[in-house]
Amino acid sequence: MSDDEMHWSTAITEVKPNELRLRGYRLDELMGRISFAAGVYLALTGELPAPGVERLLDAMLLASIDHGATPPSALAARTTASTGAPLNAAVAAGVLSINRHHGGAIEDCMGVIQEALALAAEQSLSIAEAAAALVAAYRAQKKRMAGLGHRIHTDDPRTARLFALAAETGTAGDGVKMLQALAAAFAVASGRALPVNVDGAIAALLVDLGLPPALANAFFIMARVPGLVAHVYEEQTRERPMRRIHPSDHDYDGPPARDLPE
C-alpha cells in the first residue's frame, strides 16, 4: 500500500511546532477564556457554544459527576482499585461499566423524545396529544419509558435546576416541553406520577441543543470520570486491599452539609 493510499484527514485538531489548534482555534488562546464544558462542545460540534449554552453544558456535566458509591461504575472502579490495579485501570473498569442499563437511559430517552416529536410532526398533533399517544402505545406494548422515575429520588433536585437554567438561558425548547408532556401523560394514564430523572433532563436538553443520540452516553461518561477518580483514590489511600465491598452497607463521614459562600 502506497503512502498516498494510507493518507487520511481529521477535522478536529491540528498540531504544528509551537502551535496547537482545536477546530481551528489556538488552544492557548482558548485557555482561561472558555470553560472546559465549552471546550467539550467545541470538540464535539466544531463550534463554540453561546454563553447560555456554555453555562447549561457546565451544569449538565456537574449534575452527573457522582451519585454515591452504590452505582455499578463506582463499585467496579473501587473493586478494581482494591486489587492493587493502578488508577487508570480502575477508572477504566468504572467507565466500562457504563452501558445500556447504567448511563444508557440518556440515549434511550432522547429516542423517546424524538419519536414523540416525529409523531407530532407527522400527524399534526400538539405536543400534549403526541405525548398521550406515545404513552398509550408504550403501555400497550409494556415498554418502559426512559427518563422517568428514580430508585432514590421522588423529585430529583438536579432535574429542577437543569430545567430552571434552560429557561433562564433561553435554551429550553420542544425537547423539554415534550419530556414534561410525556411525564404528565404517563401520570394520567397510569394513575401515578413518576419524576423526570436527571438522565431524562439531560436527554431533553441534548435534543434541544441538536446533539445526536450517539453522543448521549459520552456526556454521562465525561461527567462521571472525576467522581470515579475520587472513588479510586479514596479506595487506594483509605481502605485495605482485597476487601469485600458491600454495595449498600456504608455511611458518609465527609464534611457536614454546607452552603456556598455568598
Contents of the next structure:
There are 4 protein chains.
Amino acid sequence: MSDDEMHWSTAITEVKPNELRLRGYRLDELMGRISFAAGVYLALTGELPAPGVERLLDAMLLASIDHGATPPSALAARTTASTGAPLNAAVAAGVLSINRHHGGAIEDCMGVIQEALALAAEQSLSIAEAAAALVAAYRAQKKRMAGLGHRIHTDDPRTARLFALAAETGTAGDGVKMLQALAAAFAVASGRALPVNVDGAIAALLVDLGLPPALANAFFIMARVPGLVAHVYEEQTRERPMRRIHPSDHDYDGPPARDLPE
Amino acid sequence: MSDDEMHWSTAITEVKPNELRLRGYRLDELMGRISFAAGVYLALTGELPAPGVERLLDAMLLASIDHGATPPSALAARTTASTGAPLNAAVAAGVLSINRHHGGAIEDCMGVIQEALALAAEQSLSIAEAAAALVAAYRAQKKRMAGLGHRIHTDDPRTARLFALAAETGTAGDGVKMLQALAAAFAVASGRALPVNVDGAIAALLVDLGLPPALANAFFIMARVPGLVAHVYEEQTRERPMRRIHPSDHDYDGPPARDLPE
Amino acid sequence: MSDDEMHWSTAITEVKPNELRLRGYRLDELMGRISFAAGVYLALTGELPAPGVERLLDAMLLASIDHGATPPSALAARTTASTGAPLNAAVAAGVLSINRHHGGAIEDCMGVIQEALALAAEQSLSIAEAAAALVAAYRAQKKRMAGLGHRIHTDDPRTARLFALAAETGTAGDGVKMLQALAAAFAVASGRALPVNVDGAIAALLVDLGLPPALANAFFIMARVPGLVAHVYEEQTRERPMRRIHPSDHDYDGPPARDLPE
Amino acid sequence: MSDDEMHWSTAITEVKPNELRLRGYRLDELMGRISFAAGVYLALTGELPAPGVERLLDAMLLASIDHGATPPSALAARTTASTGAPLNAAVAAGVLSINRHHGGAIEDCMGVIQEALALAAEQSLSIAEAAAALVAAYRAQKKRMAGLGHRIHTDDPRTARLFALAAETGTAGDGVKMLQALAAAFAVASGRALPVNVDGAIAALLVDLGLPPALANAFFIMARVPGLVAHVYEEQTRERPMRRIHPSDHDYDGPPARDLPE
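Requested next: the structure of the form predicted in complex with another copy of the chain (the form predicted alone having been shown above).
Complete assembly follows, chain above in first position.
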C-alpha cells in the first residue's frame, strides 16, 4: 500500500497553528460560553445542543457520576490501584468493566424504546397501544424489559429530576412518552409497578436528543470516569497496598448529609 | 483474615434506598443546579467549587476535550477500535496512553509552580525573584521547564481564554502569577520567549483551585475521554476494519469554520 | 446478601501452605517434567495433554508468538509505550487489540469446522461431502470462509509444519481432515486454490485437541503476549518518546537469516 | 515531518512472503524443535537459550502460571469478566493489576542481587561478605529485602525445585549464590530465617540468564496470562453475571490431589 492510499480524514477537530476548532467552532470561543457537557454533545453529534438542552445534559452526566463502592467498575479500579498501578491504568480497568451487565441497560432500553416507536409508526398505533403490544410480546417471550425496576431504589429520585428537567427544557419527546407508556403497560399487564430507573430515564432522553444506541455505553463511561478517578485516588491515599477489598462490607464516612447552599 | 477485619469505609458517595448523596449532597438536588464539571470538582475535592469557579472548570475541561487525530491516545484508541474492539475497550486503550509524555506536562508544571512557590515562602522572595531563581537553577541543570512552549501553537488561544476567565471569576491566584513570572524570567534568561501552553495554564489553575498534582493526569483524562469516544465512534462508523492508520497524513473534513450563534 | 451467600468455589488451583496444586497436580512436580505449553493446556482443560501432544502445543503457541510490527496489537502496544506507559499497560493495550478482526479468524474457523462436522454427523455425510455442502452454502450466502488464504503468505510454512507435527504426534483428527476437505472443496467450487492459513491450522488442531471456540482468542493472546513484550521493550529502549509510528514503513534490522544449530 | 523521516526499524521479526524469521531463525524450523518457553527467551533476548536452559525456562514460567483466586490480578480479571466483558478485556484488566505490589518483587529482588554483586566487584568482597554488608545496610535503613519470606508459604516447594533444576542444567551462577548468601546473612543478622520465596528464586535465575530487571515484570505477566485466562473462562462459564466476588471466601473444588503419571 502506498502512502497516498493511507491518507484519511476526520470530522472531529481541526488543528492549525494557534487555531483549534471542534466541529467547526473555535475551542477558545466555546470556553466560557458553553458547559463541558454541551461540548461533549458537540464532540459526539457535530452540533451544539438546542437552547435549553445544555442544563439537561449536565444533569444526565451528573446522574451517573458515581454509585458508591459496590459497582464492579469501582471494585476493578480499586483492585488495580491497590497493586500500585498508576491512576490511568486503574481507571482503564474500571472502564473495561462497563459492559452489557453494568451500564448496558441504557443501550438495551434505548433499543426497547426504538422498537416500540418503530412498532407505533409501522402499524399506526398510538404510543399507549404500541407500548401495550410490546409489553405483551416481551412477556410472551419471557424477555426482561431494560429500564424498569432497580435492586435498591424503588423510586429513584434521579429519574423524577431528569424527567422534570426534560419537561422544563422542552426536551422530552416521544422517547420519554414511550418509556412512561411502557412502564404503565407493564404495571397493568403484570399487576406489579416497576418504576423507570435512572438508566431508563437516560435512555429515553438520549432517544429524544437523537443520540444513537451505539453511544449509550459511551455516555455512561464519560459520566462515570470522574467517579472512578475519585475511587482510585481514595484507594491510593487512604488504604494500604494489596488489601483484600470486600465488595459490599463497607460504609460511608464522608461529609454528613447536607443541603445545598441557597 | 476475618471478615470483620475486611470492613472498610469510603467518603465519596452514600447509597441508601431512594437516596444518593455525593459528598453529602443529594445527587438529585445537584442535578439542574450545578454543571457536570462542578460535580467533578465535588467528587474529587469533597466540596462544591467556590462561586464563580464553575464556569472556569467547564472551560478547563473543554480546553482539553480533543486535539485531533495525531495524539497517541487517539491513535491507540482508533487502532484498537479498528480490530473490532467494543467502544469501552478502545477508550481504555486511549486512557492507557495518557502518561508522562502525553498529558503529563500538567503534573510536571504543577510541580514546577509549587517548587517555585515553596522557594518564595522559604526564602521570603517575591514571586518574580523566586521565578528568576528557579529558572536559573533549571538552566544550570539543563532541565526542561514544563508548561512553556508548544510544538504547533506559538500563542495558544486556549491559554489566553483560561487566564481571562480566571481573572473574571476571581480564581487566579499565586499559581497563575508564578507561572507567568516563570515565563517572563525564562524569556529574560534565555532571550527566547516561550508562551505558556494550555497544559501550563491548566496546571496554574489547578494549583489555584487547590487540587493535588496527583490528580493532574486525572483531570486531563476526564477531559479527553469524550474526544476519545468521538474518535472511536468515527473509526467504527466511517472506516473499514484493520486499515493501516497513518499517524499524521490525515486532514479535517468536518463542518467548515463557523462562528458561535449569538 | 450475607457473607455466607458469597462463598464460592474455583476448580483451577489449590493453595495450601507449602503446597500448590494446579488441577490436582503439585506445581513443583510438574516443573521440569512438562513444558509451560503443557501447563497452559492443563490450566485450561483440567487435564494433562495426551502423550505426544506437548510438542504440538509448544509449536502451536510458537507459531503465533510474533508477526512483526504491522499488526494492530503491536502498533497499539508501541503507541502506548511511546507515551511513557509502564510495560504492563502497553501490553494490555496490545491485548485489547486482539479481537474479531485480529486473531479472531481462529475462533471463526473453529466454528466453520464444527459446523461442517455437525453437518456430516447429522446427515450421515462423509467429510468430503459435508465440506462440499458447506462450501456451497457459504458461497450461496456470499459468506467468507475463515482459515483460508492470507494477505501476504500464499503458502504459510507454519501451516505445513503444524500439520506435519500433528501427523507425527498422532493428534490430527477430524478437525484437520475437515479443514483440508473444506480447502479442497473451495478450490473446486471457486476454481481458486486458497491455502489453509496458520489461523486455520491452529483452529483445526484446537478442534482436535477438544478446546472450545470460546478459548480460541485466548490461545492467540497467550501466544502473542511475549511478542508484544518484545515490541514494548524495543520501543522503550530504542526509540524516543512520542515519535510518530508509521504503521508499515519499517524494516527489519535484527540478526541476519541463520540456520538452527544442529 | 516527511514520511521519509518516519521510517523506522525493528530487530524482532522479519516478515516476507512465505518466510517468517524470529531473530533470524525460521519460525517453522523452530516449531517442533524448541519449546514455546525457549521461543519466549529468543524473542526477548535475541538468542536461543544455552543448551539445558530450555527446561529451566519452562519450569520458571510454570512456577507462576497461577496462584489461585486471591491475587488481585485474578480478582480484577474476574470482576471485569462478570460485567460481560470479552475475554481479552478481562485478561487486560488482570494484566493492569500486575505492578510493584503484585509481581513486582521479582524486579525488586533482581535489583538487590545486582546491587550486592556490584558491591562484591567494586570492593573485592566475597559473595558472603558482600551479602553480609548489604544485609547490614538494609537493616540500618530499615529497608525490606525483596525475595525473602512469604505470607503463606514458609518453605515454597517451587523454590527448591527451581534451584535443583538450575543446578542440574548448570544454569545457577552468581545470582543464585548471592541470593542464597543474602538469605543466610539475613538469618544470622536477624536471628530469623526467611526462606527464599518463588519471586526471589526467579529473580536469581533471571540474573543468571542475563535478563534485565526491566523485563522481570514481563516474565511474570507472560507466566500468569494463562492463569488469568483460566479464571476468566471459569467466571464466564460457571458464575452468574454481576455477582459480588468475595476476595478470600472461596475454596477449591477441582480435581482431587493426584500424582503425575509415570
